[in-house]
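For reference, the chain that follows is the form predicted on its own, supplied as C-alpha cells.
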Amino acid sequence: MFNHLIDIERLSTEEISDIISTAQAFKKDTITSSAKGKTACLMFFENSTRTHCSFELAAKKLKMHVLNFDIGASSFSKGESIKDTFENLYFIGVDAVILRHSENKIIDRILENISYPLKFVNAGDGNCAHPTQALLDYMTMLEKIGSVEGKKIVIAGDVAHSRVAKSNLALLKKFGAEVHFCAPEYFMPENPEKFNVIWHDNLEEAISGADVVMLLRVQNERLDSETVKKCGNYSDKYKLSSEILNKYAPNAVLMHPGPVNREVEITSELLDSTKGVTILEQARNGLFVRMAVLNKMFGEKDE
C-alpha cells in the first residue's frame, strides 16, 4: 500500500514486482477491488487516449467513482491557486487524483503546498516521468521474454523529450537489463553520459541482436523551430521496417508506448504485422497495471 505513484525511482524492486503480480491477478480475475466506493479525479492538462481511457476504465472496474476534470471549465481560468483547487477537491470527496501535466515534477510541487492527504498518480509529467507506462511495458516484457536481466533492450527515437524512455530506463536498470538508447544528435538530451546507457546514432547497429526494440514517436509539440528543421529527414534513417527488423533482430519483441506515427518511426506494414500485435497488448496490460496501482493505494484483498 502506498499514497502516491510519482516516479519509478522511488519504487523498490519488491514494490514493482508486487504491482506486476497484482496486475497479473487482475488479468486472471483472481483478486477483488479494495478501492470500491473511493473517488478518482482524472485531471489531464495534455491530450491522451491510452492513458486516460485505461485509467478511467481501471477505476470503473474497481467500482470507484470517477470524475473527469474539465480543465477549460475549471476555476483555474479564474485564477484559483493549485493549493486551493486540490484542497477543495479533497473536501468535496476526491480520494485520488490521476494527473497529467506539462510541468516536470508537478506532483512534488503540489504536495509541498497542500495540507490534506490527497493521493496522486503521475499519468505523465513533462519530459520527466511516466511510471505506469514503464510498469505496463515491464509487464509486457515479462510475458514475452520471461526476464529482462541481461537482456538487450533498445529504446530508439526522440529520447530527449521522452518521459517514457526515462521511466523505462529507471525500471530496467533495477532489474539488470542492458539498456541501449538510439537517437540522432538532435534527439539526444544534454549530457547524455549521465544516463549511463549505451548510445547509438545508427538504428541497424543499435538493434542488432536485441531482445526488445521499443520505438518512440517524434514529439513535435515539444520541439523548437531549430530542431524541427533538423529532423525533417528523420524517417530516412530511423524508420523501422520488417525488412530491417528481420535482418538485424529477427527474434526481438517490438514495442511502442503510443501514439504511433505511421511511416515516421515505423512502417505501416510492420505495425500491422504479427510483430505489431505486442503494441496492442501493451495497451491492454495498461488497464491491469493501472487497476493494480489504484487498488494498492487503498489496500488489497485476495479472493
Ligand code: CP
Second form
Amino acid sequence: MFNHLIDIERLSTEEISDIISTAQAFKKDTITSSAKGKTACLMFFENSTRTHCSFELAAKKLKMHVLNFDIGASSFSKGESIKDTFENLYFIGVDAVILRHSENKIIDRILENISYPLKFVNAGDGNCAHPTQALLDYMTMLEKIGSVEGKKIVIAGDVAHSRVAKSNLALLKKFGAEVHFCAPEYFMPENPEKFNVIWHDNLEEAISGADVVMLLRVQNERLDSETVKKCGNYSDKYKLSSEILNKYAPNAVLMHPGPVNREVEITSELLDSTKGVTILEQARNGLFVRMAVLNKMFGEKDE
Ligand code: CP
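Right, the form predicted on its own is done; let's see the coordinates for the form predicted in complex with the ligand.
The next block holds the full complex; its first chain is the one shown before.
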C-alpha cells in the first residue's frame, strides 16, 4: 500500500514486482477491488489518449467514483491557486488525483504546500517521469522475453524530451538490463553521460542484436525553434522499417509508448505488421497496471 506514485526511483524492486503481480492478477481476473467507493479525480493539463482512458477505465472497473476535472472550465481561470484547488477537492471528497502536467516534479511541489492527505499519481510530468508507462512497458517486456536482466534494450528517438525514456531507464537499471539510448545530437539531453547508458547516434548500430527496440516520437510541442530546424530530416536516418529491423534485430520485440507518428519514427508497414501488435498490447497492459496502482493505494486483499 502506498500514498503516492510519483516516480520509479522511489519504488523498490519488490514494490515494482508486486505491482506487476497485481496487474497480472487483474489481467487474469483473479483479484477484486480494494478501492471500491473511493473517488479518483483525473486532471490532465496535457492531452492524452492512452493514459487518460486507461486510468478512467481502471478506476471504473475498480468501482471507484470518477471525476474528470475540466481544466478550461475550472476556477484556475479565476486565479485560484493549486493549493486551494487541491484542498477544496479533498474536502469535496476526492481521495486520489491522477495528474498530468507540463511542469517537472509538480507533485512534489504540491505536496509541500497542501495540508491534507490527498493521494497523487503521476500520469506524466514535463520531460521528467511517467512511472505507469514504465511499469506497463516492463509488464509487456516480461510477457515477451521473461526477464530483462542482461538483455539489450534500445530506446531510440527524442530522448531529450522524453519522460518515458527516463522512467524506463530508472526501472530497467533496477532489474539489470543493458540499456542503450539512440538519438541524434539535437535530441540528446544536456550532459548525456550522466544517464550512465550506452549512447548511439546511428540507428542500425544501436539496434544490432537488440532484445527490445523501443521507439519514441518527436515531441514537437516541446521543441525550440533551433531544434525544429535541425530535426527536419530526422526520418532519413531514424525511421525504423521492417527491412532495417529484420536485418539488424530480427528477434527484437518492437515497442512504442504511443502516440505514434507514422512515417516519422516508424514506417506504416512495420507498425501494421505482426511486430507492431506489441504496441497495442502495451496500451492494454496499461489498463491492468493502472488498476494495480490504484488498488494498491487503498490496500488490497487477494481473493
Ligand atoms: N504513452 C502515453 O502517455 O500516451 P498518451 O499521451 O496518449 O497518454
